[in-house]
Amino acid sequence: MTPEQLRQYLTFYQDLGVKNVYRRTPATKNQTVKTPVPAEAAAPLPVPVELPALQPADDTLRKISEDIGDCRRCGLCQQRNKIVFGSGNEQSRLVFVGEGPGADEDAQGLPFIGRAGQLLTQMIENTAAKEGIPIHRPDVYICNVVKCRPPENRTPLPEEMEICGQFLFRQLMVIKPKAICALGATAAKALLATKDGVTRMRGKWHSWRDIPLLVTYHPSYLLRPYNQDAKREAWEDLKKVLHFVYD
């Protein structure tokens, strides 16, 4: 069993509220037994085994990045510029998951800085003047599922995200935000283990390991021309998460 394997169990067996695995003491070498019992009777009693925690003790974000270092575990590596970490407040009551990097964040290693992270910004800064919240994009925090541009800004496949999965969970444990704001399908499946679309989940709350959850379109969707009704959907999801999170 690969490491990613174990995590993803103790993930699912911790989100069912399980605190302990057991395993069975084997019998030394040279136990025996000099009168028949029963089966049942003569196994070795279970020994309660604490699970794991799933990310270290007082992990911070300089660890989860250090923990990175040069990533090699996947195929993204191969083509890949910068590493893409994250950026904002780290201690922000709201973070942003998006996809992954494009090619202005693979050059320059800041998530959401070409066409579509403009746009983000606007919709982050204009919304909250609109509604009277005074928070400006430096005060959230804003990563992504993958950390490496997928080649051809191409969907990131299952084991890429499975893989950085793994430092998204810490750097969201770490912040500990009281909302978190899921920009398109890959970052909304990725965190809610769905294969419902943006259409149908946007706009409702979820909740990822307790902490609220809203979905909403990615910001390049919304850079397309025909798509008028998806932005006043997104600013409408955008107020709702603002709103829940500073009033």
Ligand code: URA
Given for the second form:
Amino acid sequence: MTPEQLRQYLTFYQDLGVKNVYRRTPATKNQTVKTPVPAEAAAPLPVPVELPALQPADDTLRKISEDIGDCRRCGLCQQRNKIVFGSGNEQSRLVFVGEGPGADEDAQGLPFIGRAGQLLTQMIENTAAKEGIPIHRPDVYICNVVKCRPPENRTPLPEEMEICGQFLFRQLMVIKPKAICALGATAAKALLATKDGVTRMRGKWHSWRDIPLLVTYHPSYLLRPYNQDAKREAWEDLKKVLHFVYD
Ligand code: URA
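The form predicted in complex with the ligand is what I want next, because the block you gave corresponds to the form predicted alone; please supply it.
Now the complete complex, all chains and molecules, led by this one.
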């Protein structure tokens, strides 16, 4: 098992709240069992192993970015140009989480700067202005579940989300926002471990590690011409999250 595989394995257990795992003592080379014994008795005694902290006590966004480094942990590294870490106010009370970078984001290394990103910016700024909330896009923090562009903008694979998810979780733990807004099904799945669709989950409060989380539609979905109802609902969702955070 490589150190990276071990780390992913431990992350999985840590997310389940497991603090200790038990490892069997390896049998020594010359160990021989002379008399037949029941299998349980012959098995070496398990040894408790304390799981190492996956999140450094004094974690920072800079450390997380350094840990990502020139990441080669999954296949997405093969076709990416730039890693898209996240951008905005690092002390923001509100974090938006999207799915993964598209072509424009991959070229510039910044999240949500293409068509979907322009729509997201308008939604944040216009809703805030209409509702009398004095914020602009740079006041919030925006990042994605996966930091490298999936080829042809396909949905990230579960293993890609799991590997990159550890960095998203660390980002959220460092920022500790008052609320998270999950944009679309991939973000909702990554943060809530749910199979429910966005239509079912949107507009309601959920929680990620005690931080209130609202799910809404992904802006790319809202760019499709026939989704008028979804657009109206997304504006409602945004009003809800902005008032919750900034009132
Ligand atoms: N879509 C996303 O989910 N994230 C981006 O950064 C851009 C488009």
